[in-house]
Structure formats: structure tokens, C-alpha cells
Amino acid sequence: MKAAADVGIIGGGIIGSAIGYYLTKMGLKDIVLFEKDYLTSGCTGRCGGGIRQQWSTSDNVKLAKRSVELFEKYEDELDFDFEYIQQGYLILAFTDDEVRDFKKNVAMQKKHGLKVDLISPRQAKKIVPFLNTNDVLAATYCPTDGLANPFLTTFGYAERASEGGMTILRKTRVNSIERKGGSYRIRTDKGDCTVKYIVNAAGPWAQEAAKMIGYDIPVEPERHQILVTEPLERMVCPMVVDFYHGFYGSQEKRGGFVMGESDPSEPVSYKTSSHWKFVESISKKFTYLFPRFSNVKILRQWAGSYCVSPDAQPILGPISADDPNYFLAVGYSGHGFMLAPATGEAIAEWIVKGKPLTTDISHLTMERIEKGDYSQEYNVV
């Protein structure tokens, strides 16, 4: 255990891996993350590895075409393969108000340079053959959102961060921070280590490392499932998302379907277990959108945790303009992986030069929620 550290990285996801990385890329070396078990191991290990950039909010938006700029250069920058693949997301509309929603989302998205269109069910029914469009009245379509692999690229930011100077400490777990001075002592169980500044990136447990230094965000634990068939011929190339029904699927590289959906009733909490009722549940959404795929085996099902912020929108930057070097990049909503590269870069930048530089997170920070001036983000499942 280092004694003392520039700074101190709490959660070694995809989160806490990708501020790593590009702080050690901006020439910062002096980096210590912190992870309770192995890295992945909370909700990047469990997520379904879509990258989508359309959003019903501006700074959505703006993070997840930074973050997809970056994903086009991770192979060649970082060296190292994470199986990304750029097959597009359609999302289709069921009702007369999501259509009015949608071309006023496609509207701003385009505003912010991203290529995506508003389409007719015949033409949703020509990028995906097998799809079930008898109640759907329009969809969009961007073709550079993707699917790549989680687990891939977060050992590649990790590996990368470690190369230029980070230490990984694996199977080490915070249990309580204190202020000393103008620094901050992280005691763990294998010691302890003071230093400037800390990030924390502790996805569903944010609110429990918050709290160790007396401060309570906004952001809870809950539970989302998903499941993967068996291997079939490649038929369904793009991403299916349908708001309406809460349900998103896609075919992964090696034939099985991945699919989750949204559930209302689901409680707060950190559970992850999986239950029969899911099962019933998507298999009647699946079925109903791909009649063909009815007698599709399932192979295995699991679950993770979002942490859900108030807006469905990441909480970045400083906890307050009392504490400007405890940061926050938490509160993803379920969307933190194909929003982290644009975060890293971000935080990275707010801690080695000031101030983001590249992409505005200025109002992503806890004033918006303190002061109530946010917009909800709708497009999530």
C-alpha cells in the first residue's frame, strides 16, 4: 500500500478505469484505485455492452458522441482489441406522443452533429427482417452506435493506466475517508493512503463511499436483469430498443441474443439475484417483437445494479465548491459504460488542467440537483 497518492480512484469498473487512464494519458502518474473485489466486478461485468448516442438530452447527447469519437480510436490509441463493433440501435415508437417525442429528439440530436433519422416501419423492417412492425408508427436509426465488450475495454483502460504509472489495488476495500488537512486519508483494509484528490466511481455503493465524508447524493442501487440465448445464425444487426414496452436486445458476436428490460416495481436495493418473473416477462417482449425467434433456448440469466440519479443523467465534477477536489462520476442510470470515455477524459481534464475542456459537464454537477434545475432524461430502459 502506497502511503500517499496524487489521487485516489474509489471503483475499479469501467468508470474508474477510463479516469485512469486518460489521467495518466494527460501525464499524471501518481494514481491509486481502489477496488473491493476484482475489476468488473460490480455493474460493468453485468451490463449488455451497448453504446447509444440518442437521448432526450442535450448533455447525454454531447457525452455519448464524445464518448463514441473515442471508442472509434480506442484499438489503435490503446493497442489492445475490445471486440467493438459499430451495427447501429434502432428504437421504435408505439404511440402518437412518442413519435412527437422522437422528431423533436432527432431534431436536437442532429443539432449536435449526430447521424440519425426518423424512419417508417417499412424502412425499420428492411434493417431488421424479422422484426414484428404490425403497431409500430415510426423508429429511429443511428448507425454509429455500437456494442462492444465490457469487460474488454475496461481491462484495456486498466491496463494502459497501470503502464503509465497507476496502481491497481485489487481485493481492497475503502471503509472510511477522513479530511486531513487539505487532503483526504482513504483507510482501507490493507492500510491506508493520503491523498489530494478522490474520484468516486463506486457505481451503486457512490452513496455509501459519499457518506464516509459526511455527504448524501442522490443516487440509489437498483437491480436490472438480462439474459442471453443460444448461439443463433447472425439475423439482427442493429440494437432493438422499445421505450414503450421496456425491453432492449441485441445479437451478440457469437450468435446469442442479450436482452433486459425496465421494470417500474422493481425496489431499491443492492440485490442481484435473478427470478423466474423476469424470465415470463421478457420472453413475452421478445417473442412479440420476433415471433420467429419463439423456440430460442436460454442459455443463462443474471443481473446487476444501476445507480439511478433523479434525471436518469451522470452527477459529475466536484461534490461541492466547498470540497473542489472530491469528484463525483456516479449516477449513470444504467448508461456508464458507453458514456465512459468522455467522462474519463472530462474528469481527467477538471483535475490536471482546471476545468473539462473538451466536452461541457458543467451542468451535470450536484448544484443542478441541489438547485432543481435539470432536465429528466426519458430514453432510458
Second form
Amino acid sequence: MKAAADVGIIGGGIIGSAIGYYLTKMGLKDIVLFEKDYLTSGCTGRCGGGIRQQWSTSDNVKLAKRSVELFEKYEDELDFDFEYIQQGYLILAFTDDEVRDFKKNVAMQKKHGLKVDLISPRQAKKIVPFLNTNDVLAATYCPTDGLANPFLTTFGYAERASEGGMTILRKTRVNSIERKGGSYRIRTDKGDCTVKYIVNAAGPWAQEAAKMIGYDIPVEPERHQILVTEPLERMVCPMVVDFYHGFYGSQEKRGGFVMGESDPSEPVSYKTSSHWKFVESISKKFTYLFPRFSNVKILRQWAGSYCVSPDAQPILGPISADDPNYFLAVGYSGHGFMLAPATGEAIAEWIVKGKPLTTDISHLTMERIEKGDYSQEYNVV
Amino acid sequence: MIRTDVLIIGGGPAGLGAAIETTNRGLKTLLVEENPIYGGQLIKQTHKFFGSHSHFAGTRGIYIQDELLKEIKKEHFSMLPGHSAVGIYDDGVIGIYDSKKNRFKKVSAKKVIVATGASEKTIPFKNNDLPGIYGAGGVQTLMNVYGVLPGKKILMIGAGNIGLIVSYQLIQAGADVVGIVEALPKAGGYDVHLAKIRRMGVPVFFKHTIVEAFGQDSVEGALIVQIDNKWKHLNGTQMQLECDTICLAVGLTPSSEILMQTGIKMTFSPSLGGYVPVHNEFMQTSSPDYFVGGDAAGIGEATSAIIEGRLAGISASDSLGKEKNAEKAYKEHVDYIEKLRDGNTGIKVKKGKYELWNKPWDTSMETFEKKDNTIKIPKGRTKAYVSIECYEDIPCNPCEISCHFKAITVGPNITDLPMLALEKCTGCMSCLAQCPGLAIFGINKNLAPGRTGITIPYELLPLPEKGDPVWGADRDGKIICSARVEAVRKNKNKTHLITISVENEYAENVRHFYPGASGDVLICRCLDITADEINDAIDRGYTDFEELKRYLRVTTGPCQGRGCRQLIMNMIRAKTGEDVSSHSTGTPRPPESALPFSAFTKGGGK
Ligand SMILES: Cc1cc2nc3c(=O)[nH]c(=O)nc-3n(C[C@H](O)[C@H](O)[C@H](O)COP(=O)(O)OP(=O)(O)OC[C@H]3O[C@@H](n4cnc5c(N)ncnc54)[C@H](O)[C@@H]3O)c2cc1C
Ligand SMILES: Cc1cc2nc3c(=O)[nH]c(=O)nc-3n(C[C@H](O)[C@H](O)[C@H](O)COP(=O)(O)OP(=O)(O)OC[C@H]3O[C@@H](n4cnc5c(N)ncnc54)[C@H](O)[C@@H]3O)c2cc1C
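Starting from the form predicted on its own, produce the coordinates for the form predicted together with the partner chain.
All chains and molecules follow, beginning with the one already shown.
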């Protein structure tokens, strides 16, 4: 193992890889990424791959929008077919309250330059002809939202970052961190490495990695379940999101429908096992929304752990003023894949150039949490 | 008018066998053969023949005619290739046709021996006149005589010996045999021939028949269907197979039409394959001037065809007063042929012949006591040994002859199974290359710690090289592990011995290998992912199974990796040399098999 490096990244998920990629892109070479198992072994390996810009907080909209700009260039830039498709997100409203919120959101999103519209159930049915819109009151639709393959995106980042000089240490767990002058000594089960900067991109295990230098950060692991169907003919179906029943689902590039739900009763845990209740409940939701698909076959169900923050927005930047070189990129609360490009870029800029330049993430640091001054993101499943 | 003592019609094994006897007794003999080349069926048989070692067993068919020609006395012999006998007229004159010069010639002979062999049967199905449909004999001639491959993707109809052998030869020639369709529930051909093509991965569709060939201008595929034991098509079992050639190997029927012209007695015998001239044990027909032998007298095998030909030759000589000790001469051959036919395959012919000769038949003659030739390998055995996987009463004994240490015994009854005396076997593996059925394998459990060497008789080209990574396949041709070529022993008779090493747990099952380099073998069958794609990904750095899975999607199809997980692990290990046994290989997820949403919405509750 390298005895010293400029940056040590904890976590080989989409976030750690994205940050590594942007660091090397900005010319930094001396980087070590520590991954306790294999790349994508955490949340990223269970991810549905949705890319949505229709959020309820300005910060999430900004980050997602910037990410889409970057995703659009990745096929060439990363030289990787990461199965990106922009087939839109259609979000359904079932109550008057939802219609009211959606109106507000659309206005805010438009202010950020997003192409998004509040549409009628009839228009929604035009976009997804096989959708049951009987109880739908309105919907919002953004055609540039989409879907990509999170594994391949991670591998694309990792391949390019390795070419740029980053060392990836698989099966290497960070066990503890010691402060050493202005640096940190990272102790792993395979040896030690002293670094100037640490990036905590440990996903659901972010809290443990923060504890290693004595901080208790307010993020928690939470299980989310998901399934995929047998591949069907491609039918250009946007991701359909239904906050009211707690459902999202879309057809991926290879034909399978991927779908998940939110279960408000899910307790805090690292559990990633599958439950029959999920498949029963989502089958009801799916066949209610897509009655014609009731004989489509379910291929597999699985689960992963979200890393949830108090306001469902990521926590980015230095962990505290005392440890300005220990960076957090955690708490993505179920939308880390789609925010990886913009936040990866921002953290890399912060380290290399002293501050984030492209996207303003000043509202997303630990400070807001400590002060209790934050706006809640509501549009989550 | 050409005058001769004996005219032989047909230059296959029977005709040549007859010529040996007549020429050696000083009779002027003329042999006419329709084809420009002698040898009959032999000229296309590139495989090694069964039989007794003393009668060319273990020799490839294509070399047998030369051996026979050597025994013919040249000064009494003349041959007319490219001449077919076209008529036997009422004055006994035989008309022959010189196809090259387009000339009709007449022959006057004191005795005539008919050794015209057999013709192929065919079966009716829709569009069976499409270009691309051949008889197995035609395919063999194209391939083995003229070096022309009739197609790339072949569907074989019939799993008798001919269908199995021609399938094997097609694979040797580089074609892909997409399947063998066989109406019966088991192969009519020998088990060892079936085993040979099975382990190369050719699927055999038993209880199936072909219904239709389809294609625009030539064959593009075939429709096959399952049948019940009354040959009724079973609804819903139709299956389309893609192929560019359909090869019919549905049986042979004796071809002795020329003899019918003489008015001799014919009889219909299902056991002998159709209409045959009535003949006695010494191959004389109902007329003292005409003799018959080989497939024309009932479908059999080359060895028996040679013997019958010789008997016909002796008979003809005898009737011309040229045989002093006829009794003794007959007996030797008659005894041998009786023995040859004492097996499950030969017995059918024997029965047909007994019926012809009005010899009493006892059904108990149709069952054979089979010795058990399986052996137990003592746990401590460290020396290499051979595994003889020959469990059928084939008239054959080259294994016995080839063993320098007398470890293999067949005995005087050449249809008996070979028995191995393990304590005498030194593991020299000489027998492997001699066995015509390629049914003997070498096992060396002491090759390297944890690895067993398996020596396989191999007749495909190109030969692998020492050190090559290859795929170990089981008896059904399914890849079950990766393997490494440890030794390549070339043999003059072209059955080369390849030793591969596999992990001990696969030793019992690996009996074939596929070259590792030709990587379009499908590994993940659900998602059509090939060995090349996997190897490329491993080379690219995806050496962790879970990463590889997410990179290529291997094991994410409906089978969830049941078929390929182990293989892929082996591929990673083979390439990286790392022990990956502790790596996660992914978790199979529910549902175990794909289920529709409706199955989950029917239960009670909200
Ligand atoms: C079912 C499901 C569906 C989802 N769908 C979407 C979606 O549609 N769109 C979207 O944008 N997001 C989605 N997400 C969320 C998204 O997957 C995550 O936000 C994102 O993958 C987080 O990436 P990460 O790199 O932060 O975390 P992870 O992928 O978990 O990576 C963290 C890595 O750190 C490693 N690690 C942890 N501790 C240590 C240590 N001490 N030493 C060394 N290594 C360590 C772990 O092994 C892990 O590989 C979904 C999540 C789930 C579970
Ligand atoms: C694919 C295949 C595999 C076989 N494998 C084996 C095996 O492993 N072991 C074994 O023992 N046997 C095997 N046999 C069987 C063996 O080849 C035959 O039984 C044997 O060749 C029969 O010999 P024959 O002389 O009777 O006929 P053929 O070999 O058929 O010879 C007959 C000859 O007569 C000629 N002829 C026909 N009509 C006329 C005419 N009117 N005028 C002039 N010439 C004529 C033909 O052109 C032909 O050359 C195999 C056969 C086939 C098709």
C-alpha cells in the first residue's frame, strides 16, 4: 500500500468514484480510493438508476440540473455506454394538496430554467397510453429526466480515474483514522496510508467513518426495496412517480421494468434482505397504475440501504471548521446516483480550487444541520 | 464381348473380398465399379472400424480397401472403374456402361458375384425437395471424397450409426451440427458413437421427427415435433431449428435390383433392411451362376461384408471346381461371421439370415449376458489408469491387442465387454488411441495437488498446445469447468491424446474439452454472453465476480447464475491466478423463478 497520498476517498460507490474522477480530471493524481468490498458493493449496487430534476428544494433542482448537463456528455467523456436514456419523469397528483404543491414546485423549477409542465390527466395518458389515470388529478412532466445504469457509470468513472492516476484498493476496509499534524493517517486491514484530505463517501456507513475522527453526523441507513421484471419490448415510458401511494417505476434500456416503493414504517437498519410484503404491496400498486401489465413476470426483487439525512438533501463539504480537510459527501437520501456528477464536481473543486465554483452548495453543508436551518425535501420515494 | 471366369459387380468391401478368393484360386476375375474410385462405402469412412483386430479393426475405413487390394492376385485380376452394370440379359450377358466414354459394353462371365451395396432410404416431409437436403451418404461423399462441406449448420435426421458417425465427421470438418432428430426413444447406433457426439455438445431430440423444411431458395430451418410411440405428433411440441442443411440418415436398404432382372428368388426381410436375394450360408442365390454378398444381401457392417464377399468368392470358385477343401474354407469364415453377429446390433442380421436359411431360431439367442465391467478405483491409487467406458456388446477388440501389459481382456467372444485388470494397468494409455469408439480415457489423480489429469482421445483440428486454457465439458458437452492442456501426444493413426488437468471434483465428469480461444461459446446462456466478452471484461480489470456481474450482467437472467456462476469463477481464477473462492458470487433473489404480478395481487388483504 502507498504510504502517503494527497487524497484518501472512503467508499467505492457512485459518489466516491465521481469525486475521484473529477479530482483526476482537475489534475490531481495522488489519490487512493478505499473500498471495503468491491466497487458498487453498497447502495450503488442496488440502485434503480433514475435521474430526476423535479425536486421541491432549489438546491436539489440545481444539483440535478447540473448533473443532467454532465450526464448528457458522459458517453463520449467517459467513453462508456452507460445506458443513458432521457425518456422523462411523469409525477402524478392524486389529491388537491398535491396539485397545489406541484404548482408551486413547477414554478420554482421553471425559475431555474427547467423545462417542466403541469399537465392534465388526458395529457398524461397521451404520454403513457397504458397508464390508469382514472383517479389522477394532474401531473408534472419533464422530458429531460431519465435513467441510466449506475453500475456502468461507476465503472466508467473508476476506469477513467485509474487512468488519471487514482489507486483503487478493493477489499480494503478503513478501520480507523488518526490525526497526524495537519494530515490523517488512515488505518486499513491491509496497511496504513497518510493523506492530506479525506473524503467520506461511505454511503450508508458514513456515520461510522465520521465517528473515526470523533464526529456524530445525523445520517441513518434505511432499507428500500426494488424489483425488476422480465425484459419487455421497449415502449419509451417515462419514469412514473406516485408519491401518494409511494411508487416509482420505469422501463430500463434493456427492457425490464424497474420499480420500487417507499415504506414509511421501515425502521433504521443496515438490513438489505427482501420481504414478501414488498412484492405483494408493489404488485397491487403497479397493477393498479398499469392494469394491462398484470401478467408481466417479476424476475427478481432485492433491497439496498439509503443513507438518509434529516432534510433528505445531501450533506456536503468539510465535516467541521476544526477538520477543514475531512470532507463529507453523504446523506443522499435515495437520490445519490442522479446527484453524483454535480456533487462530485463540486467536492473536487472544493479540494483542488479551494471552493466549489460551478454549483453553489453553500446551503448543503453541516452548518445548516447544526443550526437547524434547512428546507425539507418532500419529493422523495 | 469381354470374357471372364468371374464378374464381380461392385468394388466395396464385399466385392474386393470376393476378388481376393477368386484371383487367389487362379480364376480370371473382372470387377466393375460404378464410381471412379474403389472401396464402396469405405472411401468415405474416415473413422476407425470396429471388429476383430485380425480383420482391420481399429483401421480407418479409408485405408481398408488398400489392405484388401494388396491381397488380390493381380495377374488374374482386372478392374473397370467408372463402369456400371446396367443389365443382365436372358442369354446371361451382362451389359456394362462406361460413363466416361459413354459406351455400352458386353461381358460374358461363367459366374457373377453381386456386391452392389445399399441405397439410402428417405422419409417424407413438407418441402423435402428444397436445395440443402441431402442423404447422409451424399454428405459423406461431398465432404470426405471431394472435400466440400455441404453447409455450416446441419440438422441430422436419424441417430443410427450412420447419423451419429456423419455428425461426428461434420463436426471434424468444421460444421455446426445443430441437433440430431431421432424418432425412437434411444439411439439405434452404438452408445460410444452417441457418446462421442454428445460430449461435443450436440443435442439429440429423441422421440422427435421432422415435419417440414423451410426456406426461400434453400433450407433455412426445419420444424420438428415430438411424437408418441404410435408416431402421432404431439400438439404444442413443435420446435423450429435454424439450419442450412438437412442430412437424412434414416437407414439403408439393400440394393440388388440388377439381380432381379435374372428372375432369381427375392424375399422381403425387415431384419435385413428390405428386399434381398434369397441366398444360402455360402452366399449362393437361387441360381448356381449368381452369388451375392455384403449390404446387397442384407444391411450389415464392413467386416461382415468382406467375409460374405470372401464366402461368395469361395462359392463361385467351388462351383467352377477350383476349391479342393471347400468345407474347411467355408467353416473359418462362417464361424467368424456368426461370432461377429453376436451382439445387440448384429443379432438382427443374424436373425434375418437364419430365417432365410430356415435355421431354427430361439428368442433366447437375442438376449446376451453382459459382464459388468465397471471397476472400483481404490482410494489410494496414485498411478494413472484408464477408464473404459464401453458398456455395449460391440464386436471389437483392438483395446485388448493394444495393451502391452495384458491389462485388458475381451476374450474369444469379440462381442464381450473389455475387462480391465487395474493392477496390471500402468497408465501408459496406448489403448486410448486404438479404441475405435474413442471410449477409453486416461485418469491421473496425481498430476498436481488438487488436480486430476484426464487424457482424451481427440480427432479434431487444430490441436491445442500445452499450456492452453480450455473448457472442460461433461458427457453432454456442457462446459462445467475450466481446464488446462498439460500434454499433447500425437499419433500416426490421427487419434491424438490430449491430457488436460481439472480440479479433482470435476474428474469424474469431464470427458471433452473446447478450445478456450474460440471464445464465442456462450457462458451466460440467459443473456447470450460469450466467453470472449467475459475474458475481455476480466482483462479490463473486472476480476471481482460482483463487479463483473454488474459490468456484463452475467447471472442476472432468469436462471440467476445456476448455469454459469461456477464457470465464471473458474474463468476469473484461470486468468488472474488468484484464489477467488472467498469472493461473493452474488445472492440469488426471490422469486426463484419468474412470477407474474397477478400471482401477488390475488391474495387477500388490502
Ligand atoms: C432500491 C434503491 C433504489 C434507488 N434508486 C435511485 C434512483 O433511482 N436514483 C438515484 O439517484 N438514486 C437511487 N438510489 C440511491 C442511490 O443508490 C444512492 O444514493 C447512491 O448509490 C449512494 O452512493 P454512495 O457512493 O454514496 O454510497 P454507496 O454506493 O453505498 O457506496 C459507499 C461505499 O463505501 C464503502 N465503505 C463504507 N464504509 C467503508 C469503510 N470503512 N472502508 C472502506 N469502504 C467503506 C461501501 O462498501 C460502499 O461500497 C436508490 C437506492 C436504493 C437502495
Ligand atoms: C456412415 C457409415 C459408417 C459406417 N461405419 C462402419 C463401421 O464403423 N464399421 C463397419 O464395419 N461398417 C461400417 N459401415 C458399413 C459398411 O461401410 C458397409 O456395410 C459396407 O461398406 C458394405 O460393403 P459392400 O461392399 O456390401 O457395399 P458398398 O461398400 O456399398 O459397396 C458397393 C459398391 O458397389 C457399387 N455399385 C453399386 N451398384 C453398381 C452397379 N450396378 N455397377 C457397378 N457398381 C455398382 C457402388 O458404387 C459401391 O462402390 C458404415 C456405413 C456407413 C454408411
